[in-house]
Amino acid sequence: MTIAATWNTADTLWVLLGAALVLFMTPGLALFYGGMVRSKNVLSIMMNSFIAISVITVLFVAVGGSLIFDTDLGGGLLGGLHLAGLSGLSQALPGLSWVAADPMAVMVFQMMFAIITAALISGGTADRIKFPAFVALIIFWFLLVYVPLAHWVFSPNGWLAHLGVLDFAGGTVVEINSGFSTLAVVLVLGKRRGWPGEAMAPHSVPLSLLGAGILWFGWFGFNAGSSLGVNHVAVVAFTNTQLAAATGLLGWVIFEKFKEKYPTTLGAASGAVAGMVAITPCAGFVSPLAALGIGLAAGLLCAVAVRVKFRFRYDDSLDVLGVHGVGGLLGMVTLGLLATKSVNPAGGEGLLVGGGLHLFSVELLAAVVTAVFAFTVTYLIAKTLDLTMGLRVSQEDEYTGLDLSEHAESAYSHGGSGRIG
């Protein structure tokens, strides 16, 4: 019998479809971010998403996937290197013997998670980070921050997984991690010149709306694909994703209407994203009614959170902390409150459904550990890079725009080739 014949074809196809959808989210993120920056920086911010696809793919295949999912080296801190190069995948991944999908498909699916998490960080650094510095940043960040966190939570051998932490699709590893890693980088990088006094309005809201639509579409693969099989949990996760996105959108525009008089299209898009961020850790563990409430709370809370940066004067350009960091924290907390085994017998019972304090306490622990670890290690990485190669472009290059200064291109050349020189 061939190796391929030992795996369930339908489950493998489902996981591969999920992987394709999650990869599609990264170009969607590029469009979402691209529309929100000024026209002189649109290609630069989009390039950062595309370079993340390439760099993280190579690193994940070479060592990252193995360090995350191989047999633990001790203490639940990190895996080994037996799966390096995607070798040794003739058997189920350690601790995942219940998964019927081909293990290489599972690894590829997880690779796409790492890609978009790295790309998310670029949102906070918009308009001012050197391209080589961003590449170096995501290399070290992936190896020193993402890989350990993913092992702790996603691998059944990780120490947080051993404690009973639930995280269906990455509330910790993707959302909280990206939010607090971004905060660390922007504190080292500094504010954009002229911010917040100078107007830095999005140059193309329709472009951002298109990107948000792609993110919404791809998120079904992100969450429902995390069931790793064609089953009822996948259906629940798919449904909950749509419900939370819808109420997240409503929550954000309600906030804008009552606080600022005018609901905005960019606010609507951001609210949908906030709802999907918050439901990410919960998608396969909570009821549809709970998903409606989680999305609404995320839309309201994240709308407030993105405005906090003006008070504390940190320039998270495209609000990665306010949407992903805060939304991820909300998702982990509400999971500890509202999880129910009636939805997923492999899950747990939250505090408000009679499960006691255990699940709530470990979810809170995982959220805090992720935020502190991601912030601290990323800050050290960013500080080291800043002292050695320098993170930030010159004042002149920032004024000119990163499209020209870093890539010798212009997004809108009005009939020209779009390339300088």
Contents of the next structure:
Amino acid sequence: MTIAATWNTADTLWVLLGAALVLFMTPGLALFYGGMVRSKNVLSIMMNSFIAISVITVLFVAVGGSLIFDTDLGGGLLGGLHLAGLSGLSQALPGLSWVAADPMAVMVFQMMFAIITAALISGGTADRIKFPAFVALIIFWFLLVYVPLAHWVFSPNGWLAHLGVLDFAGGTVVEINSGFSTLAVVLVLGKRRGWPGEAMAPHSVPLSLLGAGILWFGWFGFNAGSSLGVNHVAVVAFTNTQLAAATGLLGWVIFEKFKEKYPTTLGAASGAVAGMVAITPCAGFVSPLAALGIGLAAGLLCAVAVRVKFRFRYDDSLDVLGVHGVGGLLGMVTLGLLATKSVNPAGGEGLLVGGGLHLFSVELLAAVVTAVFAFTVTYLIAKTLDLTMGLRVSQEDEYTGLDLSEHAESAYSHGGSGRIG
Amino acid sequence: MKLIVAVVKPFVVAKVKQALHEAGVLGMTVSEAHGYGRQGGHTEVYRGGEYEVDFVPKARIEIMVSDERTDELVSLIVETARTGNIGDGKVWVLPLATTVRVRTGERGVDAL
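Moving from the form predicted alone, what structure would you give for the form predicted in complex with the partner chain?
Now the full complex is given, and it begins with the chain already shown.
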């Protein structure tokens, strides 16, 4: 193997730094989710995030990364296997010859996106999915849902990318995908016993706030890193991330204050996340002023969206659809409206910027295709797993809590009793 | 001997302890308790989901006293713990068969 010395060191460093930041989002998500479940299920949901790190890493290296980024096999549907095992990375990834960062850094960076997207699903399945079933679910989901979608959008050879779809950091592949995949799983899985009548209040909101803070921090890598180089677009994406998070928080809290009288801390954390979800596809394509508006709209809209489940009675326990699905859709729509080449010449011009209908319509198409594809295929996977290995824990285990039933642990031990044996 | 049990608002515990200490009561047991009376519970809101919390946090104070001081100390606790608002709690008194100080083996009033 010859080591190519042509890669730009600063760009490579930027992408590696981004990869580390995005990885850190997954333990952050574990805390964010962990605080929102009851104390008997906190380890179980955190374990779902941690196991996703390992499982998706192995799958991505083995075949996933190659199927996403290798030369297209035809029709823009799937890549080949020349990059399996992270081999063949001495030259630029197909279609990404403009990227000056080391291709292996780009692959590792992209690996982290797949990890957190898989982990996001656990927010819907909380409190009732068998641990082995969750592992099986994310294995099949990664290969059959995430990999094709990522090829379609993230690889320049994908069919959606070919149509001119813009998605800076994964409004489709990460956000809409996780939201609608989660909806499919929870429809197969069913509601938690007792929901929505019984109180299932968060056991530690401070834990969720810390998690939200880590997500916020990591999101700079997620969005700004997606420029794949140290340049003005990276700076814009970084700035827009902060702006949308800030106004997302405001939007959610304002909604609560006027709708329910009390602005809540969990609402503040959720609003910041919603703002960053919506800005994800837009980060490197819209102006800072637009980012402020997109964040605010996301905070308001997602605060409404998380209430929908009570009306339609699907138990998306921690609102993956309401925050990531809806926030992602909003991001894609606003990108079609507000993208401007004055920020990024490689981007596009939205409907309201005088770019005409083209960008708006392909953004809408990509959003709908992602939602429908993710929902349909994930539903089939979940149904198959439910009929074969079974998705749910027993009634007794659900009552006892998954920390004990799935992992033989308790999160909060008061010490003293028991002995080794 | 009597056992005085008082279930009061948690924030008055320090005040009650101080008052009892000044009245010469040399020990007490305090535990966290949850319950409801006429006050009922309260509502919490998380992401638009409203949760009725039926049991309100309270502090449970237990002291052992001699028969002759019982009424005086009950009154002291009641006056100290009272805020005048709903949810101030309750005080009750039980007869106490015996007490033993573990260190010395003393029994009865000597062990108070």
